Amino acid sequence: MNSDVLIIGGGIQGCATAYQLAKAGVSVTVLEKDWVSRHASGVNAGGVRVLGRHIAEVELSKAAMQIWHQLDDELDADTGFRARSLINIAADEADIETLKKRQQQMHQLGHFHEKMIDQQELRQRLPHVADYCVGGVVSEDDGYAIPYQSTLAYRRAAERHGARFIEGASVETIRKVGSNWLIKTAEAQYEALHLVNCAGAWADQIAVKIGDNVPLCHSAPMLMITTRMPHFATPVVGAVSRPLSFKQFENGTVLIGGGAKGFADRENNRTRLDYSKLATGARNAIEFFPIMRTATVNRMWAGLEAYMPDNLPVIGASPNADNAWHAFGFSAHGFQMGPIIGKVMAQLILNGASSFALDAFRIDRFERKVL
């Protein structure tokens, strides 16, 4: 099967990809090994943010954050969002440091969607929080979206466009015959002009077998969700320097996060959840909001997520071959930018430059310069 563009991995970026390339009349073929949305991109929290965004990551999310807000419009489908403000909650007077040092760092670089708000301000969009929190700061723009629900809208309308997505189809070879991109799966033959790397935690394996090596490695976040319980809390909220991921939607459940990981078994697509880890992470959501000693955890669940080093992902060209392109290395915060990522992917292959700057993502960053 012949396209102009062969895109390896059905997550948000895939999908993305797949969309803003079919709209502009090329054609596309995405292979998953598994089913679309299977791992990172249909199993994380949802977290729609551009509040604590690395100084890098910056632009594009803002970038993402205005597709998000018409996203349901452009793709005619639910993808869940809602824009209920972030708030990253101070707990004490080291936290508001660490936040004024924040602030001055992006007001100086320009940027002013990150607003501190005061103790009194908190317990006024954060009626039930803790009486020892001082603070905090809030992103008025960010909210949450359901994982599952975009991607798999993000497919759908590249379909409508004429994409093609093959699942169950897992990469065991690749190579270049001539200007192409020959790849090959236990069923069946590709063959495409350029290539495209959005294998999520697989992502090191196709790189290596495109020509490029990279460290990633791979862990399992783990998520957990209450029944239902009565609405305290409108804002996604975060905290300035303790693990909490933290979310009630509409229905009243509660969604907590925090990072905590669990134990990877990539090799046999497989994840195994630490339960002391999670006890953790439901003592911190207790801390912070001490109406959670009422609740009941109805589920936990952790993805296979991939992470580099720096926590930068990998977004650009091959350096070692032509027509190879990489997305992937999100590192736990990659969902709020899938819109972005498939228009720069989609500028990248058309154009053969993106209007952002994404040298700070280079795939090979970490390697020893020779002098």
Second form
Amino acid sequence: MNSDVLIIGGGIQGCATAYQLAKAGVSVTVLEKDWVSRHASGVNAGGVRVLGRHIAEVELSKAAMQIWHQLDDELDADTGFRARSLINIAADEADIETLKKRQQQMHQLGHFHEKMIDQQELRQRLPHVADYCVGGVVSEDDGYAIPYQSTLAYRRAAERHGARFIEGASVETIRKVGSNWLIKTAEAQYEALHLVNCAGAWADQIAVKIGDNVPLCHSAPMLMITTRMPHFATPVVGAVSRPLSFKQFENGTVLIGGGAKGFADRENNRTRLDYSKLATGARNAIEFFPIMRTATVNRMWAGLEAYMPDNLPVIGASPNADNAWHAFGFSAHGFQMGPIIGKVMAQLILNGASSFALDAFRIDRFERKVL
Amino acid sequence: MANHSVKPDNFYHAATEAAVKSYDIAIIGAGPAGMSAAITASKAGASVVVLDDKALPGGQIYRNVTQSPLRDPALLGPDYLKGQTLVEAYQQCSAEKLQQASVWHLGDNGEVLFSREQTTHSLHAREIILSCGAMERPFPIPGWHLPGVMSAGSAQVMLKSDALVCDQPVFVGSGPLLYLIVAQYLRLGIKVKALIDTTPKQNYLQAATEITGALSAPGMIGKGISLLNEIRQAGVAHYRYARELRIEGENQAEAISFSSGGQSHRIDAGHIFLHQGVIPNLNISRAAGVDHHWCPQQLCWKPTLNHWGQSSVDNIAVAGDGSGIVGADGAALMGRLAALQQLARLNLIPRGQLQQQAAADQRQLDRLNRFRRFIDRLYRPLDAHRIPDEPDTVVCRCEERTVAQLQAGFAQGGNGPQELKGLTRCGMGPCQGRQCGHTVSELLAKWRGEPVDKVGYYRLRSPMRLLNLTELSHFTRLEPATHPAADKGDKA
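Would you generate the structure of this protein in the form predicted together with its partner chain, following the form predicted on its own above?
Now the full complex is given, and it begins with the chain already shown.
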């Protein structure tokens, strides 16, 4: 089967890229080894935030946020996106100092979306926050979406523009034949002029087949969700210096994250949870929000996610092969960026360049001279 | 202990690993299977711990049999009372018995996590026997989600544990347990408004093909017949071959309508108790990663086991109704067999003796299973009572998802239970899929035109029960013997 572009990986990056290309009239095939949105894109915490982004990501993230605010209309779907604001709580004066430094840096760069709030405003916005919390920082446009629905919304929209999705198609070999890429799975083979690697926690394996080495590792960030509770928190909540993150959905359930990692068994598509770390997450949630004492955990899970050593993604062209492109390694904060990554990849493939600065995301940024 | 410095995050792991209590065999559930496994294993010298989430051992069938709140528990029948002997033998055996211990995680590393006394505890076991029993089959008919409707089994639980009854209920469904509960109500002098029997007429004919199995246990057939006679003689209105069931009411059950014998009926009723048999309680075996298959005879998912109860996971055996419905006597036999095999694996009995020690039990179990085939055929629930057709019928009670909503999710690509769950939230609520899992598997099989086995089930994970966040946050002391008070000390 032939197409202009072949995308490996049916997560949000692959689906958004497929959507942008298909919309531009390009023929696209997406190969997904399991099913679309099976891994990190479907089971993440759904945070849609610009707050606290690495400087290198801020422009991309801000552009993505603009798209999120009208994404349901664009895709004609329900992504579950809600702009609820995100507040990172400062637990003590040291946290306030951290925030002040960050604010100074952001202002110098011309970014004004992160606003510090004092203790009084913190309590107004989060009436149930523990007494000792001294303030925080808020980003008004931030919120959350439902990851599985969002990724699927991109898939459906891409399909409406003619993109093809092949599920259960695990890539076995990748070869160059003339100017084309030839990709073989157990059942079929595919040819395309362009190859896009959006393979998430498996992206290093695909990169190697393309001819690029990358120091990717994978892990299993864990989440838990409670049964329905009375409404007590509107904004999404994080903490400046502690591993705490939670959001209360409209149905009252509370999703508790914080970045604690379980154990990833990538070969078998499985994760194992580290319950002592989840217990720490439970303790943090209760300490910041005493109302959570009575919460009841209904489900716990982890997803297989790709991490780069500097926690920044790989976005851009392969340095070692023509017409091969990478978008992976988002290190547990790529969901929000999906919408803009789709545009960036389409720009790269169609125009050979992006309007965004992507130097920080080069795949070969860790290459060293060896003596 | 490792000589490098340990990060605070990993501290508890490193510091308490040695203190975690370990056992040869951990048994989850103290019903007939778990109790008899514990007796067999502890007699042979194994160190055994039994974790049960109730206040007293006995499981569902022998619930509170040694401390009944009823003035005359004999009214519940001889099959209930005979549990006393087993419970007493169990109480005398040397197994460590942890009641009100709610197991919520079995690790592939042998770790067992459970909640007890407001704290999360951990223990290790070389071998594990799951004897978590059965639960009632969902009965997804129009209106089954309304207040005033509950399962007949729940009604029996209230009766056995708190002597609570409900006046003038209507019982609906099929199967020996239903008739038993109706009879138990009548013996206590409670008026029963009607028994609406949904056993289809053709089942009586089809069950006849299994009659040789039935004849292997003639006493048990007699029991069923005498229960029904008892109900009829008490003057309870008894409608047979009922179908087209519909519970009516706005915010509360007000009536049930149905057809029986070619006629339409409508009975006013505020309390409606449904029952159409029991199915294995498989949240634990699923979350533990045990292979399961669809059983066409019992129309339910079952863990895939060898004849010792050994599962696809090396150290896990399943015994009793959790392995497929076998009844209390079969459960006790299976518990013993699973324990014997694990004793041989632990070198506590010679392997050579295994067959010989098990032979009589296995013969008896085979006989019971032949009888079970007859019962399964006779009380096989109608497709219409398992696979709802009407768009407004609720499938997932927790998230209130109807057939129509699931069908929309299916049309959007929710081909498997897990994808459908992601799209519709069906199965995401506090019952953790227990009330809708089987229905969803069968609905998808119908819509896809494929066997249920191919459709599969939800991907389940720990916690297998709801878990209080505070209990989880106390996961600092891993030794079961620790008093909860000691935990408070290290929090500051």
